[in-house]
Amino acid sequence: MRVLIIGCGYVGIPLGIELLRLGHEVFGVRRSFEGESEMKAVGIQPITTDITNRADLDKIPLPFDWVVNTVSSTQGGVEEYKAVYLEGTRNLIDWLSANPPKKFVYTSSTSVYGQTDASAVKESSPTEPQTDTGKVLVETEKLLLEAAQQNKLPTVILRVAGIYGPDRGHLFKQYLRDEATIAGKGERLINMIHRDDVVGAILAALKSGRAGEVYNAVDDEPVAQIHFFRWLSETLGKEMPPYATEEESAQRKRGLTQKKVSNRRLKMEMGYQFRYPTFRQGYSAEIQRLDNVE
């Protein structure tokens, strides 16, 4: 297969490595020259293109058998989201519709779910986020699902939870730096997935995901913040973080969701088996990796 990975970075490069191992030809798109040497070093053919510029895409030689969009917003603001996700996706649909791939996989986010009642969330649950960035992601998904329904682009959407792995994991890194605090009573649920399992889910979607369908990419165990820190404390022999002040907890609570995201569909329909079923296996591997680095 001739494969194009758009936003070939933290997830895209290990995905490319695995695709190359399976015998595919892999091209990686970044908006700047940053990362070009890293891609070349592993055998990914680098392409510098900005998907927010429609004319830029015409420089890339079609066709591709598989296209994966793992692009992320570097700035994080709503205007950046609109440009990278919404307009970028509109440009990709326009560019690919004349010569569509066999499969297009897009990594969205579980932040499209706005539930705050700790309920179980599946792919058919309402997507009504309170944040403006979350609303942009919902709009982007709608564009892709419409394109799939019109047979313009055979899209599979993966709603990816909070990614952790080598050098990634906000709460974990805060804890190691003694900067973490527990908000409220520590009851807020964290939905996570290891980077290697994001790669695995994308490969499963390319192979057997159904066009026009959505799958949650999240591990087996949503965990309360306090239980996550307690496990880290016991594993590392380190004290628990202090509780945040009421003011800090109130500020943090704004716009936060509280939900248990289900991965049942990913496992049942695509038969995906997790390398790291819970944060315990994933963070044990990361702690071991850090020990070896030291």
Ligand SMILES: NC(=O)c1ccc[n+]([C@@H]2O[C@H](COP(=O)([O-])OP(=O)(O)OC[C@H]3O[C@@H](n4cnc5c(N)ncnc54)[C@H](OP(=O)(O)O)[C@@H]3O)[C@@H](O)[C@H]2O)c1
Second form
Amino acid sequence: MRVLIIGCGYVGIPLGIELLRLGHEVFGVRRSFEGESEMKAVGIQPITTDITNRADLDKIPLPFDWVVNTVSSTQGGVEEYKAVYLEGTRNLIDWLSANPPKKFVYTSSTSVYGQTDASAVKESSPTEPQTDTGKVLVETEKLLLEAAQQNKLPTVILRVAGIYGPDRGHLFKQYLRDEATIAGKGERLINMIHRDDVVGAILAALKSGRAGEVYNAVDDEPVAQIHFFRWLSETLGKEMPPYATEEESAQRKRGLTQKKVSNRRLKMEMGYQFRYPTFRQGYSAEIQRLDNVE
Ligand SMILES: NC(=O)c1ccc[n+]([C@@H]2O[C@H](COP(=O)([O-])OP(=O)(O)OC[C@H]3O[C@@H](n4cnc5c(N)ncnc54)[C@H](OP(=O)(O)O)[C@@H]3O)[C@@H](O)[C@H]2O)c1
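Could you give the coordinates for the form predicted in complex with the ligand, as opposed to the form predicted on its own above?
Expanding to the full complex; the earlier chain stays at the top.
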């Protein structure tokens, strides 16, 4: 297969390495030149292109058998989201529809779910986020689902939870730096997935995801913040973090969701088997990795 990974960064590079190991030819798109050496070093053929610029895309030689879009808005604001996700996706659909790949996988986010009642959330649950950035992601998904319906682009959407892994994992890193605090009673639910399982889920979607369908990519166990810290504390023999002040907790709570995102579909319909079914296995591996580095 000739595979293109657009936004070949934290997830894209290990995905590319795995695809190369499986014998595919892999190209990676980044916006900046710095990414080139990182991609070249592992055998991915680098292409420097900004997907928000439609004309730029015509410089990339088509066709590809598989295309994966793991572009991420690194700056985070709503305008950047609109440019990178919405406009970028519109450009990709326009560019690819004359010569579509066999499969197009897009990594959306579980932030499209705005639920605040700690309910179980599956792919058919409402996607009504409160945040402006979440709304942009819902719009982006709509574009892709329409393109799939119109047979323009055989898209599979993965709604990815909070990614952790080597050098990632916000709460974990805060905890190690003694900067973490527990918000409220620590009841906030965290939905997460190890980077290796994001790679695994993308590969599964390329092989057996159905075009026009959506799959949550999240591990087996949404965990309350306090239970996560308790596990870290017991595993590392380190004190629990302090509680945040009421004011801090109230501030942090604004706009936050409370939900248990289900991975049933990914496992049952695509037959995906998690390498790290819960944060316990995933963070045990990360802690081990850090021990080996020291
Ligand atoms: N991180 C999470 O917890 C999380 C949660 C849910 C979903 N996701 C999704 O998962 C996917 C993978 O995330 P990640 O952490 O691997 O992303 P990442 O490494 O932060 O970013 C991926 C790459 O996108 C490239 N990029 C950004 N804008 C671009 C543009 N306009 N044109 C071309 N390339 C562009 C960047 O290239 P440069 O470095 O050259 O700028 C970057 O290397 C993303 O789609 C993200 O939205 C992430």
